[in-house]
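One chain comes next, on its own, written out as structure tokens in the form predicted on its own.
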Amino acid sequence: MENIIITDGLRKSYKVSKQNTLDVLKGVNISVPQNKISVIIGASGAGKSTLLHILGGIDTPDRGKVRIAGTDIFSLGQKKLSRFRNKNIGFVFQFHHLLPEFTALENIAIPMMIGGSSRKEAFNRAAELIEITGLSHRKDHKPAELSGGEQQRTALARALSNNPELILADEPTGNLDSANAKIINDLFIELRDKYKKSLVIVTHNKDLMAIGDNLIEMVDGVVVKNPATTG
């Protein structure tokens, strides 16, 4: 089975103080597997989102390696990493981070056009996108005017705009009655098994852990089970 990442001793540490340092992952080593759904479990405080904030290159390491589909992502400058990053990974966190002035459908659009779409080709994909997520007589609402479940909605579609290969979620369903966090899960195996993605999911819910095809469970900065991990 091919792996879309492959990490190797990633150690990262935070300043608490001038005498004492946080250790949050302490040689984590993990492989995540193409075009499925891989979720990380643990505790608060185990460095899940530390690892996937890392593994999207939104952080950095202190020591250790990333490779996405075989790149060294730390080994890019700024400007590549963000462009590699814009491309090829999409990012849905717990809170949607909508843009509040516009409507859902510029929302999903403004990405491709920050990406170097035209205004038409970004509509015309947002628009494919906002059916995908069953939210086209939603699409000129503005984020107030939706509510908890649409509006994570409309962040996945904006995460699939420039139609990368992976997804990265932060408790995406964190914040969702039982009712919207199925279909936000219904949605994620979709995209799994219709549209060939890959994703990586932290979670502490359980029905979101049931649909994982590789669980990655992490104790104290550390990866204690990782059912895809090779060697």
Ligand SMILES: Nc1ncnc2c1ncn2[C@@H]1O[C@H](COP(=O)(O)OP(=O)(O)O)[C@@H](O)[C@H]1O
Second form
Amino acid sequence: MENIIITDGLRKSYKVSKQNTLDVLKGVNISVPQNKISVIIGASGAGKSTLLHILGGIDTPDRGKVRIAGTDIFSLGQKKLSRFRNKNIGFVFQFHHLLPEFTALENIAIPMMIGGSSRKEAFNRAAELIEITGLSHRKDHKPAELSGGEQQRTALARALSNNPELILADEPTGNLDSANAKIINDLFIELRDKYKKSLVIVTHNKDLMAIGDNLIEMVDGVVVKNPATTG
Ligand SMILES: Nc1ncnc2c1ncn2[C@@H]1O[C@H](COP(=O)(O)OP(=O)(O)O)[C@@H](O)[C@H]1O
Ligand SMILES: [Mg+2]
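Could you please show the structure of the form predicted in complex with this ligand, as a counterpart to the form predicted on its own just displayed?
First the chain shown before, then all remaining chains and molecules of the complex.
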């Protein structure tokens, strides 16, 4: 089994007062298998979001390495790292950060235009993505006119715009009822099986834990379980 992400001794601390530092990651070594759903679980404050942000290169560790598809991401300069991220990683957060004054379709297309796509390319691709996430009939609606589940599906479509191989999601169903959470979970499965994506999802959702291929458990800044590493 190929691993898309391997980490080596990730450490992260915050200085919380003159005397005290908070060790959030205390030497995290994990492996994330390719084309699988890895689920990160653990109590609030365990360091899950910090780890996910570092895996995606949107936060930096104090020590340690993240290798994604063979690339040591923190050895890249800022500019290269941001290009690497845009090309290879799609993020989904608990709060979707959609632009309220634009339609679902525009919310998906605009980041592509900012990334250098022509208007036509961006809107064609956005229409494709909105089809994948099952929202074609809602494409001209603004976020406020969409349900929470539809908003999150729009955010997921937006995360897929550059066709990244890796999807990182932080409590993506945290604000959704179980019916909408199930739609998102089914989409994750489709992304794995039909589109061959690798996913890392921080979640408390029991259904997603059940379908996850690799359950990573964190306790207090340490990974206590990662089947992909331990076999
Ligand atoms: N920028 C920061 N400054 C200080 N403490 C932080 C910062 N970000 C996170 N923390 C602390 O680090 C710990 C882990 O946070 P986080 O990774 O968000 O945990 P989780 O996602 O598992 O709930 C928490 O105690 C949190 O308060
Ligand atoms: Mg968190």
